[in-house]
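Below, in structure tokens: the form predicted on its own, a single chain.
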Amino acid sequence: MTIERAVSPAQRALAILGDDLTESTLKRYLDGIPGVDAVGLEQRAAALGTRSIKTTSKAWALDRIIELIDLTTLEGADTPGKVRSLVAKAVLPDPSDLSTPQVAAVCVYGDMVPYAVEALGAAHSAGTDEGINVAAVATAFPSGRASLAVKLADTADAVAAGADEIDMVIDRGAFLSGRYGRVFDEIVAVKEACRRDDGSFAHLKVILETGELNTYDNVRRASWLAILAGGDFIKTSTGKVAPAATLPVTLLMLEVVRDWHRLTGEQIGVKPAGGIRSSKDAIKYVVTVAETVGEEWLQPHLFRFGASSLLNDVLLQRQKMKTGHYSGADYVTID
């Protein structure tokens, strides 16, 4: 007689699935999630994307977009100097207008966390609700192809260095082959690796890499899995795989978060990342959030844009609204 392996316990999953938390019960639950009406989803996203907003609302939206940005550099050529420049821009996005809000976070590789923390200085949130967070990608980002021990060490090192948030990647190979228990266990273990010495946790964003999941059904299933395992945010993409964030996929993930909130009363964050470069596109996401889960979600602890070049376009649009004319690209710093 074979004893089925129980997956790691997670409070959310236990509350939804009960004490009998095994590979088969998890798979049965996830496979039982209704399929996505792809045509209906894309039509809803297209309709939301055509909504126009008034001038006063646009000014508010541009400032809010800045406040929701994870200003990102994730290149093999990153240096401490580049991270310091990124931090300077995060703290003071537009030196010509001191009323410009600061971004939510800077997002870097784990070995760059100490430089980001040092450069932020007093502007670093350091686990509080004030200031700018430091987010670190981890778990063998972007591929996720490493042993669990390496992934956990990657996470723990970043947290020890001062990271306030961890952006992990799921094992897409395991997910696509139906090994949901393995993906679940890894997320639970990474969540535990986010624990600080004082018992608090760095926030965990779970990257689904939706461009590799192939179907909307898989995106919905992976979103539920990430939430059940303890993710604080569900994130579309690493930005290294095409397609990255799309409006239909983000809408679908927002609908999962909405359904989870209705079921449990708990709020989960959503982060579209990769490919959102213009203010016009970002405003479509703001409208989609407001119409799907409500304006309450338009706060840094519940919604983020993962972006590097988006901030520049928002700053140029903001200057246009104040001066009446477009500034050249050289009026903002080069990323």
Partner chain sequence: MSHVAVPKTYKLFVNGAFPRSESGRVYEVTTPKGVFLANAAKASRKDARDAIVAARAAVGGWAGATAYNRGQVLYRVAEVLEGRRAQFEDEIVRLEGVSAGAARAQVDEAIDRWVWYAGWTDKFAQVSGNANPVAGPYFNLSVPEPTGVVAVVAPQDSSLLGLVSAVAPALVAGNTVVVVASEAFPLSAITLAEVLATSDLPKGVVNVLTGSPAEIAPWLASHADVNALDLVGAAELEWIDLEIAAAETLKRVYPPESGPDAAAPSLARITAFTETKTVWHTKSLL
The other form holds:
Amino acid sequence: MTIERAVSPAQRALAILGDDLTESTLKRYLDGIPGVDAVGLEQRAAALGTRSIKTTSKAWALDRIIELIDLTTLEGADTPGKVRSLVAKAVLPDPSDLSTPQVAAVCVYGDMVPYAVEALGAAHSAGTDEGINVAAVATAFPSGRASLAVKLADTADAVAAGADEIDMVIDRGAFLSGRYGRVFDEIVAVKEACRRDDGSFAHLKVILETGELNTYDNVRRASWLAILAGGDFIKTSTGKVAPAATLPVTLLMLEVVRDWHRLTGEQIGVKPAGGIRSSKDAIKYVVTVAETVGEEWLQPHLFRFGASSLLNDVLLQRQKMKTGHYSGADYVTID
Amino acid sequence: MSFLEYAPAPESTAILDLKPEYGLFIGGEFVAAGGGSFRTISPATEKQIALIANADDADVDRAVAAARKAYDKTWSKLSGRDRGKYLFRIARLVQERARELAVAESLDNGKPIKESRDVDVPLVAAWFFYYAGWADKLDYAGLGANPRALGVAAQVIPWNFPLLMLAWKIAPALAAGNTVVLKPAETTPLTALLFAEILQQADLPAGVVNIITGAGETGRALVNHPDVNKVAFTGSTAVGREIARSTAGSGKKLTLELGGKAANIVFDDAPIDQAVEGIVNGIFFNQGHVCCAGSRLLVQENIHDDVVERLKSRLSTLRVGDPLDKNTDVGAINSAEQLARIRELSDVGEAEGAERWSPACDLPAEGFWFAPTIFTNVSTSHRIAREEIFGPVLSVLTFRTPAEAIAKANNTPYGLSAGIWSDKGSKILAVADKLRAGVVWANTFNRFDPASPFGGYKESGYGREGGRQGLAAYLKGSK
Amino acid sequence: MSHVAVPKTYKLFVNGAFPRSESGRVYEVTTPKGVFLANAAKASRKDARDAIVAARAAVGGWAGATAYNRGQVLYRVAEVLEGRRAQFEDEIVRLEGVSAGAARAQVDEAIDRWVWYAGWTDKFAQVSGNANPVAGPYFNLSVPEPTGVVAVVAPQDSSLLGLVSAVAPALVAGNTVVVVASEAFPLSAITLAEVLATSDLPKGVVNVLTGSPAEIAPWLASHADVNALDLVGAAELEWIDLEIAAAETLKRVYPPESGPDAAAPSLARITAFTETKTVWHTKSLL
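For comparison with the form predicted on its own, kindly provide the form predicted in complex with its partner chain.
Full complex below, order starting with the chain above.
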């Protein structure tokens, strides 16, 4: 899905922080955000995880989870063949049940974007609201350790190749050393690099790599920073660093998104990525979204799961619900 | 919320094997009572669960005599090591039958199954484990070498945490070497009687624990019985006061755990989302039927509107309804009487000019229900800011400085608990120092642990339950 | 020329000052043989009320002082007590009719006991408080705190030692005290008050009432601003009624004691007038 509205980079920050947008005003603002009590946050997440979802709700939730998945392959060993296989799965997740919905997007490295676009063919959303998006990780994913020029080229290249969404990583080193302005400027610049020739933008997901930010206070500040700088989505992790997505960290990011919505009326997306492998876990995330920001967020333009193996587990659960008996690994496809 | 709404997830009651009628548990056996019987009902449906025996004075005599005999002949002669092993057995049996106990508790009390399952029953087992280990280490209880048991302990417990309060009473009493006569609350006797069955399975010597059911009269006869050496009571300040009077001069050692009107203080530097959770947990946990409930929210004036707005939106996600549904957050009010009191005080709050708000929620037609309620614009002089409501009703007050927060928090005859929310450690510790309350929760609320002493200042009672202090309440020095 | 002595007027000790009873009443204090020694103030219920107001006002400062500071002040009391020992011995000999040796022994023990309690101020919390290993990510600590205002009926059969034995332990934790002195032996109580007044003890921390315990104690027992009642010297009073009156506001009550071991020094006498406060705080690296 392409974002049509052309948010001028940093416009949000100017609206919130005023015209005097300097590193120090940014730092003051972010440091002034209320703290997070880790124990309380984790307890709330655990409580949300005990919600019991039955029958009709569960069927609804399983289908919706599929529709929210960014089906992902991010390996050094990725090949055009592997990507084509992934795309086939994205288009037809369960050949034994054609009522199975399609995933939201496939997520690949930038150099794989042309293969993904080609494999999707007519199934590619390509700027419409229908079909499957292609998301590309960029900005020297996963470490982000490259010059800005390289990161921007990485981004522009993927957009030019047809990527609908860019999953960028922030400079965690800069963030942890307090150089918020640098992180901010980079997001602004990458956002600019998401601009297509027609003036529209590829959807920008900002990966915070919460496992490296380490503390919840940092995650909260980084979330605000990413939103202020123009991110359309805030995403937990690359999947290459442990811990990747956790329920508390996702809850915290959802709280930021909820607060941003209260403040501005604007809706920002959240993408937990990495480590969500079972339907049971995914349902906990769905419940957490519903109870924190509302069910309205359970749509592909506002919530995504970055996952690879999750899809098959959801398919097994779907089969179980349909047949009344437990399914097995041989009844879902390996891609 | 829609997709969660249309999927009730009720816990099955099939796990329960209840008898239609329960006698008194005296001398290791269930026996008939002289005072007839009464019904215990489910507050969620008003349907009868079982008939319960009503102990009269003669039954109380029998129970105390059984406890005395067990003390003289058996329990006081047993080594601490062996007493401890009985307590360990009980703890294990509680764990084994945890699901059953949780369902019974929610059925009889009206509390959500997720609380009885995740809080009450696990803590019951933990309490017995904790005190089991103390039984052979009494020399370290703080009363010098060779402390002695007191004798027969009369224990009267309330309806808000029926089985947990039983554990708080029985575990330290037995560890210290006392024998027990316990009376559960009139409206919630069920789990105590299931517990009696557990004692039979544990093969606890007859008479060491006796459980007699009945109303206030039975409790009065028990605490005033001349052959009782220790009285432990948890309940209202009014009854606690009556017990303090009636036991005056008797030499009975007394522990009272009474009412409260806890302040939950939220500073403007609080971790705000966790504070909102803590406020919700502080007052809506167990339908607010908690003596240490954070019923007075003291919020710094500059964040009042923000906190109230967040609180209201959070309250809108609370699910009120069937206690046996695993998704229920707020269950049924325990009794018609309690519901009437909550309604009355809430009406008073409105009449006194406070602003009342509840989220939209459909309450079941049968049973006793009260929607979570917030009062804003509350003054310290309002009755809802002073009297214990013991229900899901929060009064919101404001303050401007830490000193004012402390003064307002302490401005009550009660002193059981308090909460502090701030990211500034030095302020938390300083405020905690100044609060006249027995339990202070900083950046958390309503946490309980067998190792952690619990009990009040001022009219919230005296003595502590939990920890080493809770053990010492059942001992005397050897001198 | 022989010196015409200037006898002392024995007044009350309230809020750091030495007022007469507001009632204007006095009673005769005599030797065991009935010889007049002095007129002592006979405190009224209003004097009791004033004493409680003073004690309440003093709680914040005394309880809020560091334990080290309270220990220093209490030790200072012992020093001044030692300096005044001759006066105490003289009063005890005349009032109790005991030998000089017995009086000296009483003063010795009173001073030593005071020192013993002074040393507890910064230790009792370590002995009767504890860290609690709860099953969760929490810092959890239980500490004893002063209960507030303690009303004391002092032992009636002793001039100084009984009084010291009841007052000193209540002060250790930071409580303030309103004490009704021995009715028959009140002189040392007022002399002790003079010691307290010159020992850096903040005003109102100890308030001494002389007169009739039977008359004053019920007002103390029923006063809603008293937190605890030490009935150590109340065995001859209708003390059960006092305990019943104290129940109205759930005061902590320490029962009467008698015999040679009455008010013997113990940690229990300190902790009897404390409240255990348990503080939980979340703990996390994240």
